[in-house]
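So this first bit is one chain, no partners, the form predicted alone, shown in structure tokens.
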Amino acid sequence: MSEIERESMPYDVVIVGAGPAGLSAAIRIKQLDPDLDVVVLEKGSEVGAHILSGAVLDPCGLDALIPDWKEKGAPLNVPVKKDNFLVLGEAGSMRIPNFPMPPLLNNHGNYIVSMGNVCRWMAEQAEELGVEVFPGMACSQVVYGDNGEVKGVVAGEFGLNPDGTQGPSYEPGMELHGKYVLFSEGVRGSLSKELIAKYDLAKDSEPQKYGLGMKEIWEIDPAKHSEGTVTHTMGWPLGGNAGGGSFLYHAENNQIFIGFVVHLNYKNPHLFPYMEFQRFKQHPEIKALLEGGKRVAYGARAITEGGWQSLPKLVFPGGALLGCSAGMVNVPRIKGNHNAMLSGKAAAEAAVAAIKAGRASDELSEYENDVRTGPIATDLKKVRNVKPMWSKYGLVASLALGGIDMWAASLMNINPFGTWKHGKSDAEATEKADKHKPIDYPKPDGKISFDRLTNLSFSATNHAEEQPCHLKLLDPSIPIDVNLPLYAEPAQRYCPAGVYEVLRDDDGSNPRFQINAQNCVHCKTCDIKDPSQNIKWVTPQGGEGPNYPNM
């Protein structure tokens, strides 16, 4: 497509995604200098679009970026009044007491948020001061300058014919360059992943880890509800079978958001994460918090899960990684959203100053030195070996082993086991199929637990049918030809919206590969756990995949 002739427009910052990094970044930049120019492009049809309610957010960020969010009206209208951490079995659970628990798992002071809601009001800040922020304009190409270095993006690219030639109603996008390209996509985002393969970002880090997490926001029996609380589990249904547990958080207006993640270095193909999360819901204390409610949205996103060893290197020639485009979830805590403000906050003051120097489309080194040593840092590294533990010893003997750590690194900033290496990567986890026996998930009962094609409505997904493909195959050959007979083909499974099928002749014979791009929720699973490293998830046109709801 280098032949194509676009229109470019300048800026001195651009900025990849509306999400909590990108738009803290964009509100830090024009806070400091007004006069700079700053678009934030964002590929949902709407700031929030992309984003499923449902977190709890330590204000942290926050409270740094915007000192005065309760007078400007921030959405964090419910604090955290209650912990709940329940070790699960098939009928019953077991509370673990709080006393116990290292200081930094406390939710006191946090929030029960709808980060949809939260982006969307940031997104109202930014505009206040100037910043130009453009939803449904999907970013897919990196422009890069004579000298390498990343110059700006092409966005808006619209009308291209499913084989990939000019459709009659082409349009060719436009460039946006800036001083200064700030990439805050989210995790395993297709231009960051393709900036840390250039650049080589990753070489001194440890493999990215995930997990796949799945969320219902359910409105409930007002008599059930219980604002402010917090619950996580861990245990069933999984089991040995993979690490990973629950969370559910009681909202404003009778609602719950409840979320199950499985973490995706599991071994045996035949598991169904999306399933476990079904079984899950039939446990007797869940199913019975959900009886007579109903089920208003589904959604579901992967999640990076590395932590300190993973984190890449964030910057290189014009731009830097944000937030979770980087990895810079704390897992144990299940909370990113703070460091993703910190980061946008840190990548702003970095790129302002060297802006002001005279710089321009050089290192931020700054800003890497910011995250490496500041308050991004003293979060991570507390909590770094909880998932290399859990990986090696299971649930048990990381939870004592985990304790431990997190204590020491909370009373006396040491981790006296060191730092743990995660290893592999979750595809090369995957091992084959004849090791292990296929499990046998019950029926979904329609009532508290549902069919993917069913849940995938709740998710106001759409995809144009005529565009190109987003989820490329590398060689078309391999999930029949490797993954079916290896593996059982994994990706029937791994995907929480039925995009993948093996259909065949009504005799059995003659398997084939389908995939249902219009189903797709834009996780990122496929482009994670598939054993063969042969799915490439791209971003559609703007506008496309998930409408989740304004809530």
Ligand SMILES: Cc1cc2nc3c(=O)[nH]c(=O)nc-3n(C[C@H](O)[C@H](O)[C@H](O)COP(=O)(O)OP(=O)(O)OC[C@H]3O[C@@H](n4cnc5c(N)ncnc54)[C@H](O)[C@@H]3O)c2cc1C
Given for the second form:
Amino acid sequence: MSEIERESMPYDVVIVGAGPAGLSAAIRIKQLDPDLDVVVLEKGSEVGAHILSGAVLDPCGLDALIPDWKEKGAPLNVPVKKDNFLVLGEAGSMRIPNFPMPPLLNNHGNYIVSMGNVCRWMAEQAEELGVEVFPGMACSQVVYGDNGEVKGVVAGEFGLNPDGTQGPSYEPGMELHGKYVLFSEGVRGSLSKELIAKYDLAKDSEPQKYGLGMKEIWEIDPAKHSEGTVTHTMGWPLGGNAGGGSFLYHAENNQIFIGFVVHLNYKNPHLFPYMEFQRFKQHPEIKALLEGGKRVAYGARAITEGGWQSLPKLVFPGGALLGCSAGMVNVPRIKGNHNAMLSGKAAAEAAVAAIKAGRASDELSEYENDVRTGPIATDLKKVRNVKPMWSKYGLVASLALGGIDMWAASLMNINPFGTWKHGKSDAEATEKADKHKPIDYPKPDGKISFDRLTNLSFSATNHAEEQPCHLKLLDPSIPIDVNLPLYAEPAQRYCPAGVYEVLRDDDGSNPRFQINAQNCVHCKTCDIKDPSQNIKWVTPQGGEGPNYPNM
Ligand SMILES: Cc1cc2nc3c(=O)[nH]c(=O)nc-3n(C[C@H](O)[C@H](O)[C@H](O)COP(=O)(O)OP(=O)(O)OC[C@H]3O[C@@H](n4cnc5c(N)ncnc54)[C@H](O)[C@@H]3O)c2cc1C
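Switching forms now, from the form predicted alone to the form predicted in complex with the ligand, please provide the structure.
Below, the chain from earlier opens the complete complex, with every other chain and molecule after it.
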């Protein structure tokens, strides 16, 4: 394709992604210097449309950013009142009492929130301060300067034909240039991935690790609802097949947020994470809670799990990685929103100081220092061994060893086991299909458990048909020639939205790989888990994908 001419707009700071990290950065910049020009670009149709968290929010990030958030009407309405931790067996459960749990796992002082609504409120705060927030604007390319620095991004390209040529209503979009460009795309950001590779940012860190998180919102019988109760479970149904577990948060209005996370380093390519979630809801205690209620929303998103040892270098000439674009989730707490906010604040402070000093397009090393020595480091270092211990020894041993490690870190500020490595990437962890048995999943009953496509319709996902497929196969022959014989093509199962299918003729011959890109909920699991690393997720046109109401 010929080089496309685009208009450009200069800003002081360009921010990619209106999640908690990006919006915190925008707000902090304007708090420090109202005269700076700041733009936030978001691919969702509105702020919050692509936000999917549990969520129990530790308000420490918001406290630091907007101390009077309560007076300003932040939607943190449900303080956590009760914390349960259960190990499930097939027919029952065992409650682990709270006293042996390390204090950092305590949820008192936290809030059950819709992070989508929190982000919508943060966007309002940002706009009141003069930030330009543009939803429906997918950033599809990084713009580099003459010296290899990041100069800006391309946003808002619309109207390409499926073959990549320009259609009748083609709009080239714009280049948005900044003295600094902050990438807050969340987990496995498509531009962040390019930057990590280009600047070799991960050369001194362990591979990033991920989980796949799936979530439903249910309205349940008020008699069973207990506003402010938080329950986490482990054990059944995953057992030894994979790490992971569930969360169940009683929010406002008789709603519960019920979700399931499957660690993506599972070995058995027959595992079907979505069906594990559906099976989990059939546990007698969970089913009893849901019976008589109705599911009102569904969504899925990957979650970063590598933690401290997987953090890449965060800065490069002209920009920085924020929040889960770098991977700042505290895994045993299943929390990353607070660190996303703290990272946004720290990056903003570094950018404003640099601009005031007349700098531009260099490395914001002050931001890197803040993350590596400040509150984010304190939070992540304490729990750094939990995930690798779990991967190596399974649930029970990791509860014991991880418990000792977290208690020592909490009481004495030491990790007695040093820093464990993660080793393989999640794609590399996948083993050959013939080493494992297929797993028999019960058919969804349509009341408590649902098939994937029915559930998908509760995510309000939408993509225009007339555009290039945003799920790129680097080599189109690999799904059928390599992944199918070796791994029983796991894309059919790991995708929580039914994007990937292997179609055959009636007699079972002639397998063909089909990509239903219109179903994609932007979780990025395919980009992470494909054993051949052959699927590249790129952003579709802006305004597409899921439209989560109040996830
Ligand atoms: C199932 C699940 C449960 C979780 N539960 C909790 C919890 O209870 N508590 C907690 O604190 N954390 C929780 N987390 C983790 C939390 O969601 C993340 O840590 C947090 O979202 C990171 O914030 P972020 O701003 O970095 O990224 P995100 O929140 O992912 O925001 C990124 C934004 O950037 C946009 N974007 C991405 N790429 C582009 C692009 N190229 N152009 C334009 N826009 C783009 C996205 O649409 C999105 O709106 C959970 C995660 C999952 C998946």
